[in-house]
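A single chain comes next, written as structure tokens; it is the form predicted alone.
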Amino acid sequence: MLNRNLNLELLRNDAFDVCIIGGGSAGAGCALDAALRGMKVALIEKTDFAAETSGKSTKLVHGGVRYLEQAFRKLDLAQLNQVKHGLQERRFVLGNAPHLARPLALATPVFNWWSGVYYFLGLKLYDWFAPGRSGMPPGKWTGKRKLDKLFPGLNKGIRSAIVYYDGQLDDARYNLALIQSANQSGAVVANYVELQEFSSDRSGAITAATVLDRQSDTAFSIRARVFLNCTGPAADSVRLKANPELTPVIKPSKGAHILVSMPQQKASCALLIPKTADNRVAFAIPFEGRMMIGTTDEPCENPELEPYADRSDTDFLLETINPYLETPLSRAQVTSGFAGLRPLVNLSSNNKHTKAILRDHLVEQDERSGLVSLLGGKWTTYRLMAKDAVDVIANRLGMHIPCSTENHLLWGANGWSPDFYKKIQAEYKIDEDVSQHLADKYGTSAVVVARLAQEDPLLSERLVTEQPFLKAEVVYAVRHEMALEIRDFLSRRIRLELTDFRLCAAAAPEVARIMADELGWSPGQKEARLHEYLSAHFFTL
């Protein structure tokens, strides 16, 4: 259980050996790393938990297949060793919340032999450089028939296609699992805590951060031994109030996605689309009832405001599809978008292109500040990423204890099984698309949603008829999740925002009304957070 009031408290009257800044992935799997390994942790989050890049992903958990071709036609050691780590996170990340995160088929179409014979023999390089115990089905390349059961609809020129495995995930559910791990592990942690400055001996040393509780606005003191950079795109607006004379290092670049209504939404694989217009690869996925397609990747020139999926984004990834379908889609298909930017690390001021740049992470210290950075990276890795970073921290502080979160289970996963949702069905009377949902998205925490809902028979309603979401789940979301506003329920806790604009906006009011009654916002607050969220131009495409 995840408790504000408490946290807060904790933070403005303790004093810790690290405090993270930055509650996405790389934050909160640092913060559960640092706590496993007996650090006193601190953890804040300037919005929400996975807001911004972690919640906004194409939630693929992979090694990348692009990178393994590249290696080999460039000769480029840093990237083949990219995609053996990427290969060899996957499988922490599906093993340790296999309630949030499974084997995902993808399909890359053949249109003739030597580009079927070019893409098998690469994906079975992919697959053998897999760990022995990565659970994946071997890659395959399969026909027509079979092809058509998988993805149904695609162009009848496509004959057939090598079919691999990569893993799913839902990002901002994973991340939220992380942060109740590491707060269950003795991190304090508090969303909506933005950092203003840093407080400095006269070396220029940081022991303190003033940062600010953005739902009281009141500002308070947080001090700590280390202080830990992993905001992302954002990292160098921190590294600059640490140390103004260092040197910008992030290219934000911005990834649009679109979710589509379509007869495929049944496909039991995605779609791997070999080359873009630019170069790239690009993805169909099934994602909650939808057909999520992305991604763009186009240079961000302001980080600082929230990117969204706009209509030249949707013409682009409609016309990237539709060559592959035999019923092209059409605008009106679309259901929602949405964007996130890749924080990723430019260390050459000559290299303008951000695909061209290797998605990797670094670690930095500032030796003026001492302020620690965790700079660039993906999901896959996000573990691997934490563990380079709190081994730096570990250095420091001089506590040599090891890493211990390659099978560290994360929240929920503790007795949970595939037919998981079957207790709670025969136990709870709840329909079976409904238990399926709450076991999927809570675990073996979904229990406590259902008595809520048992108990209470207003919130056993679903907050839209098509969607398996109930009411009892806004409850238990600012009771058990810390969710404070509108947005963190129904784009981070339930994802309707990510699949279906429409529902969203249909739901939003009574989300509205159950927040209100649960934070004691007033009939104004309420209207004016409802109006608020309903009018954010995220919502037009």
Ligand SMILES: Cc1cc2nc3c(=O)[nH]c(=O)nc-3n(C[C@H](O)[C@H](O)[C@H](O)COP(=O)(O)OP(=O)(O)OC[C@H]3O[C@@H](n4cnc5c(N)ncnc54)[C@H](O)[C@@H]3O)c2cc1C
Contents of the next structure:
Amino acid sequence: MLNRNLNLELLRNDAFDVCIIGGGSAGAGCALDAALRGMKVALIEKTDFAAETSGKSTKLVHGGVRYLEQAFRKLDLAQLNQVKHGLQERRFVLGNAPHLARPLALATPVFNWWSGVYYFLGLKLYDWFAPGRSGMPPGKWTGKRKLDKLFPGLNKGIRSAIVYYDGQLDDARYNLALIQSANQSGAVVANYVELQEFSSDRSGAITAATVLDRQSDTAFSIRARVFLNCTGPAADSVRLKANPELTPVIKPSKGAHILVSMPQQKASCALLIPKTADNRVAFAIPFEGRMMIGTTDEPCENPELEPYADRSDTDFLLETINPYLETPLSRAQVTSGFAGLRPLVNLSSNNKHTKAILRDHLVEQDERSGLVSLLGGKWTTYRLMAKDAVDVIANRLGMHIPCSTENHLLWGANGWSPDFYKKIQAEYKIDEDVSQHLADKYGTSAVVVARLAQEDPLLSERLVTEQPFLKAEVVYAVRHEMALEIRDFLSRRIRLELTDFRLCAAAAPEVARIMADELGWSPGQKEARLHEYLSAHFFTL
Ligand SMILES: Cc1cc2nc3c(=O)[nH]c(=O)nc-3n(C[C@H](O)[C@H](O)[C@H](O)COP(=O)(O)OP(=O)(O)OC[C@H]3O[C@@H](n4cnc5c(N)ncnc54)[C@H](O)[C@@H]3O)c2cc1C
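In place of the form predicted alone, the structure of the form predicted together with the ligand is requested.
Time for the whole complex; same chain goes first.
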């Protein structure tokens, strides 16, 4: 259970071995790794856990078939290593939280014999690089009849496809499970706490950080032996706070997705489009009962502003997917959209094209300030990234305890199995779709939500009739998951904001009412928060 007030008290009064700045996948992964090694860990997050890139990814746990192709075309060993890292980590990501991550079949359409042979050999190589294949079936060249079952509604001209397997995760909930697991292992974590500035000694070495609790608007100081910068696209601003002489290295790139409801929502497989008009890979992936189509890749000039899926992203993604479908999708079928910033590292200043920059990670130690920065990387490799960063810190602190996250089950995973939902359904007499949803999102903690619903009939009601989300989940999110704002719940504790703007707007007033009761907001505060949420720019398509 996450207790923010208690954790704030500890942040103010304790001294830590390491203070992690940023609560995305990189920061949360580092907090768990360091806490398991016995370090005294603090983690602060400016907004909510996974509020930035880590909650807005394509949600694939993969080595990256595109990077494999580039590795061979350009004879690039670094790209090849990155693919190997991804494939090696895939099994740990899936194995450590099977309620939140699972295998996903992806079909690459084949239009002629030569391209079929090319993709088939590529995917055999991809499978070959995966150690023990992570329990995934091997890739296969699949005929039309089977393909139509896997992905109904495909363009009739597509006669076959190469079907292979990667993983899919619920990124924001996985991020939260890492935070919960870190907290359970002793890390002191808090959201809505922002790094403002560092205090340094005469040599420039950081001794403490001044941070702002953005809920109470009060500043305080955190003492730690090492500060670890895990702020993703914002990493340069923290590096420059530590040492203004450092050269910026982050080149953020915007990636957008749109979600549509369509007959293909029954698809049990994703579609990989190997070449878009701008020469990239795009995906159409079943997610939460919708089809998620993405992604774009464009340089972002102002990483301070939250990116969102705009009209041009929507048009581009519809133009990309439509040639592959029997009935083209229209703008009216788009139910929502979202965008994130890739924290790409660009060590060469003349590399202007973001799709050509390596997505692997880098651990930087600034000699003058002592700041350690974990830069770049991707969701799939968060554990390896954390291991590399915490190894550096352990070395500095003289704490030589090895990493133990490879097979560390995350919050909610212990005792969970794919038919866990049946147990909750039978015990708490709830609808099957609700028990399936609770088991898949909360793992074994689903029983706590189910109990809340059982104890109060009002909380057993759905937030919106079309979806399995219960009012009890709002209470649970506030009491146990540090949800403090309407958006924390609608966007990250459940994923309704990502999948359907209309349903999200319909659910928001009731979410606000329950949160106001739980958090003691006045009627005026509740209305102001609701108005601010519903008029936010990201609801525009
Ligand atoms: C569109 C898109 C699709 C992607 N798809 C995939 C995919 O399918 N698979 C995959 O493996 N990877 C994918 N990635 C990459 C992956 O999502 C990112 O590499 C990863 O999530 C980055 O995590 P992070 O923790 O470094 O950054 P973030 O998630 O951005 O976390 C950094 C955190 O630091 C906080 N912060 C910033 N400044 C401060 C401060 N001053 N004080 C306190 N906190 C601060 C921010 O609020 C933020 O929450 C995708 C990325 C994008 C953009």
